[in-house]
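Next up is one chain by itself, shown in structure tokens, the form predicted alone.
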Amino acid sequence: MGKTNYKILEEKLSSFNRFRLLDEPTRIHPLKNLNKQLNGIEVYVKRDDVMSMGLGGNKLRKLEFILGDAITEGADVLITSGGIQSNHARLTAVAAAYAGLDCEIALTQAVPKNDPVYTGNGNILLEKILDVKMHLLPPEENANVFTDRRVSELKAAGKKPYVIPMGGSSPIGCLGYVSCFQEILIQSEELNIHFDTIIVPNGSGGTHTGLLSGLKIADVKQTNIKSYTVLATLEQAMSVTQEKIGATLNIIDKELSVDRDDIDIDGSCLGTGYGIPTEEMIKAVKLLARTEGIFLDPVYSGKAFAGMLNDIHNGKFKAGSRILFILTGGLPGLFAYESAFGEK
């Protein structure tokens, strides 16, 4: 990675509108004492969970360009969905905030979860300490015929909504992650660290879309961005994620694409379902914390993390292999799991 020219990706994004909500690049370093476990792998870390604003998260990255598009439109209030423990929405709620902007979140019950812990801790109590406008949908109702009947009734009231899809994964929001992997490229070279592969996981498709297109914009070679889904089946991941790179590339290089061979998903760490707690979730998010003292959330970083050990202990990469798990925040999440990591 490290001589790649990352200013073609500078001059990409430039013509982008874009609302700064990071102060600084977020760290990369080695775990130094889980790497002693990994049989010659070096695992390194991208700290997008520490950001200055909201208790950071992948979302900041995406919301930058999101906010752009919607200032520059002249909305005055904005509108998404995502589940109950949704990171997107309370980060949104928390830009909009910054911003000056009026901000309505729908909440759907997306989890089979339902205890008071769930339903009135982590994403949910910053919510209500940010006064946003939450709308509980009932379990029958579709988000997004939520969110069109909602956006007529605030056009109606003079307003203008400006509406973001879950996870801010729009083709404006991958950008996000399009300057991340800028980011990447120039801290690489900084460190004079090439990584193999870049880790994260796939929700709703936003984060890996960005990077393997800032991947191929910058015509960055033995790289593999992967990831593992959290959210959908694997072949659900798969079309979403196609489409969505599709899309991106559509409105920052129409002269390429990206085949399907090159799009790199493991769904082998899913279980049951989203936000559904799985033994290897548990066991690597208590790893990571008692040998670095860092926290994974349980429903993202927790099950992509614990896919990511399971792969390297079968002996999936090559030895000497340089990793980059990106971090993507979401630890408020945590605090909404207590049934699960009550034990010690």
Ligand SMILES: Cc1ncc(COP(=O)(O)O)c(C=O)c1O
Contents of the next structure:
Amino acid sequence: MGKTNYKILEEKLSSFNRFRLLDEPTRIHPLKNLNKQLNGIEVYVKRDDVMSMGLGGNKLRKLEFILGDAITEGADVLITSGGIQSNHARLTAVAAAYAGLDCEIALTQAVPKNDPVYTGNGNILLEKILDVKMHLLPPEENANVFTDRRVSELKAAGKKPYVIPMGGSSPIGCLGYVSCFQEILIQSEELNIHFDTIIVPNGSGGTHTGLLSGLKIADVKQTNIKSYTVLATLEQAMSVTQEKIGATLNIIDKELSVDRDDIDIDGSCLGTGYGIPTEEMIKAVKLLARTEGIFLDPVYSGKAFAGMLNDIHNGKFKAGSRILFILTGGLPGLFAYESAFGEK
Ligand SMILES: Cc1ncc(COP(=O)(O)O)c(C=O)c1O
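What about the form predicted together with the ligand, after the form predicted alone?
Complete assembly follows, chain above in first position.
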């Protein structure tokens, strides 16, 4: 990475409208204690879980560009969807409140869990405090069909709705992680550290998409972006991510494209499905809390961190590698998973 020309990213991003939700770059630091156990591999974390607004997380970066677009279009209500413990839904509600827009969220039963802690604590509790309009969809209802219907109703009532797809991973939303890649290039230069690999969880694929698009635009050769799928099968995650990269590059740099070989996704830590705890995730959450005082979330970063640890222990990263793991937030979700962490 080092002295790469990140100005190109700044220049390309400057033509998009942006509504600021982050006040400063998020910190990068090494895992001082855990690194002693990692066979010479050095893991650094980027703290996208620590932001001053709404308990932070990766979605705020996407929402900066989404809100910029929505406000330019004259929208007065944001509408989005996600699972019951969607961090994206919570942060959309937070960003809408801050920007003075109305917000509606359609919540699906994406995870086979319905204990009262899961359905009432964590993100749901915060959304109640925010007083966002929540639509709890029955299992048979498709979120996109519901959203289309609700958009028609809102328009008929004279409102100007703006639809945000699941996870905020529209091409405009993905620009949030193009911008994050620019931030990483600057920090890498300031810290004088080259990262061989940057790791993120892959849910709707937007975080991976933004980082890889940024890497392509800045023409960085010696860094690999790797994600661990926590939602879709490996095959689906590859197709969705490839499609999103194409769509994102199409709005920011039409000349560029990516091959399937450029996309590195691992499918080994999903377990039996989205939001369903795995033993490895539980161990990873406890390990990072007990060595570094950092809490991973159970749905995204917990599984991805477990996947990374497994790959380190199996020698998949070359000796002496420096890895940057982006902590993407989601802490409120931990409070909904009491049933997984009930025992010591
Ligand atoms: C905490 C957290 N980490 C990671 C992700 C995955 O990001 P993406 O949907 O961009 O793949 C999400 C998405 O919901 C999330 O809430």
